[in-house]
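Here we start with a single chain on its own, the form predicted on its own, put down as structure tokens.
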Amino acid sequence: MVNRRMKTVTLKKLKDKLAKNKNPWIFSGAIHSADKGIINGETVKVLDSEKRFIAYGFYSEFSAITLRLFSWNEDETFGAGVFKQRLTSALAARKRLINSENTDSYRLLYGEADGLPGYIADIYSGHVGLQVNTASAVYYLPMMKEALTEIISPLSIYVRPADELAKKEMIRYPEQCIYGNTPESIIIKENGLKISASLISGQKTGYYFDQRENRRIAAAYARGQDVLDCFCYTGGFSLNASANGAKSITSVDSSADALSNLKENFALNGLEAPDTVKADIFEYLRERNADSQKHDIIILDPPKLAKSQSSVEQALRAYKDLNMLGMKKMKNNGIFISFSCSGRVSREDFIKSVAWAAKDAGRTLRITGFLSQSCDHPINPFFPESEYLKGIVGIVE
């Protein structure tokens, strides 16, 4: 693909200082005008109201967000070089962050953060768990299926389309291996512990990564400590804690399927299984603050609940809700640790969410550190968003 055969697209003056500023995203309010006949999810050229070149980048026809940005070097030539390049600079990287000799498997691509939006590819042990999040994901996938058999070597490729493509892109992709075979569960290590995974039937591409550093720390301090570990998933935080000592450890979360994971994962590295709670967290808490127990470290990490900018006040509601029913539960001085994965609330909003719920719970919080997503997903300076993983540790009293 040629360049000067792109079709453009004209930004309005005075809403091009972001994309000049290298932020990718830009909404369709920004947009002055467009050639006749884009495809929607082809690479289109974007200039300014002064018909200068912006970028290149990745056309959503249906999408509030019209335009993903890739590369602001006008003599990049697209194609399947620029997903090699890629995912090249993104392993070389990796592979400098993550100690191989006790993790085997990570986020390798992380969108717009490296360069190439709408895909998320993580590595499972020599398998890639990929996931398609725009209408240009989906167009370019034999170029990113080349990219990958190339410069990965992957044993399989399994295709998972985000929950938002066939809704906000209108573009319906099937889940699917597109490369080798994919078996139902793989067995990846993570802090030296075993873990069984599944690309097929598990969350996002199979499991979550961006707590890995997290989990770690998590650990350090559970040594002889009573843990509540609440939305555990498949024990990720739950495991770390037992490795490392804790004495006792309650792992509560909604899904059936997900205990039972957490159950084998515990299993494999032959460490007792904790208790184990199907139900919801925040009835859990509520119906659990009548009784005399109290845990001396409670773990929250709940999934997104601010899933569009008009649901972040009902959210943080909900953040704060939450957090005081979890420091309801605390030992004196006991450690506790939240999070939030809504990348539209704020870290300081989220903060300020917990500081209220400790005010209502009646307990001093006092934050001792702050906690982000592992370095496998990295954060763009110029797109905020990229940012998501928002986490705080502190002392309860």
Ligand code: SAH
Second form
Amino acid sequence: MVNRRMKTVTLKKLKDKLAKNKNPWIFSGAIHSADKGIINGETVKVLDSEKRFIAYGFYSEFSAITLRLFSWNEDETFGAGVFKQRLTSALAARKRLINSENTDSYRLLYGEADGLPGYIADIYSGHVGLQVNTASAVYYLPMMKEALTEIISPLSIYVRPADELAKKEMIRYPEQCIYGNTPESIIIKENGLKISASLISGQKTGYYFDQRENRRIAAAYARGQDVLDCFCYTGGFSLNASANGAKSITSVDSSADALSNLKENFALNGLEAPDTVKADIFEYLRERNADSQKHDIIILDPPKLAKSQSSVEQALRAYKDLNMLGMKKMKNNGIFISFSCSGRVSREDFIKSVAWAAKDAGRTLRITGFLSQSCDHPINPFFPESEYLKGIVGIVE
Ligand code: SAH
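Now show the form predicted in complex with the named molecule, given that the preceding structure was the form predicted on its own.
Let us now look at the entire complex, which starts with that chain.
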């Protein structure tokens, strides 16, 4: 495709400031006019009200986010080269940041933050899990495939559509393997531990790489300690704590599949299996309110509790309840580690809900550290939405 012939979209006056400041999202309300016949998903040239070039962007006809900008350089010719350049740069950053002796699996490409909106690519020991979030991500899949095979020579590429694809972008794309053969499960290495993960049937893209560094941070406190890992999934925190000499571990999750995967992971590493409990954490902690057993370390890593803007208030109450229930089970001087992965809940509001939780639990919390998503989920400073995981570590008395 040649940029000269590219269709254009013109923004309203005074609605172009964020775009000019490199924020990649443009909502439908900011658009003044668009050329006729733009195909859903196609690349367009975005202009200001004086018809001056701002950026190139991906067009989503049906989404409230109509444009996702990916290049502010008018001379950059659109084509597979753009995909290759973004992947090369993303790979160089991961190679620089991640210790490949201990970790062979990570997020290679994190959408807008890596200059390719709509795509998330995770590496699982040489296999690629590719999430497509937008009409453009599907439209340009052949270019993405070409770039991935050339830049990283993967063993296979397995594509999964994000929930938004059908709901917000009106595109149906069935999950499928588009290159090589993706096995049902893959043994990956993270922080020196073996983990069996599934690109095909695991939650989200299969494994939560965003907690890799926090697992190490939590594990550093674990020697000789009694640990309660809430929302343990396949054992990310539990495994790191066990390998670091935890005395005892209780791992709790509502998913039986996740717990059986967790046990498999302990066996893979020759570690003694922890106590596993299949339960709703809220109920589990409430029921245990009266028992006297308390823990040296508690980890709370719930799923996204605020799924939309309208559910933020409700989510904040849930975070408060959860953290209150957790803090009640802490030993004196215990280490409390708590997260929110809701992009819509700000760090400030999350900390407030934890503070109220401490008050209602009748405990004193001193925050000793702030946690975020791991380095392979970089944050674009012009795009605060790329920061979604926030956590605290603290001492509870
Ligand atoms: N800590 C994990 C990731 C947690 S993802 C890791 O390090 O990999 C969130 C987990 O919470 C999922 O495994 C999901 O099954 C579980 N879950 C969701 N709602 C739950 C609930 N109400 N009670 C218990 N577990 C829940």
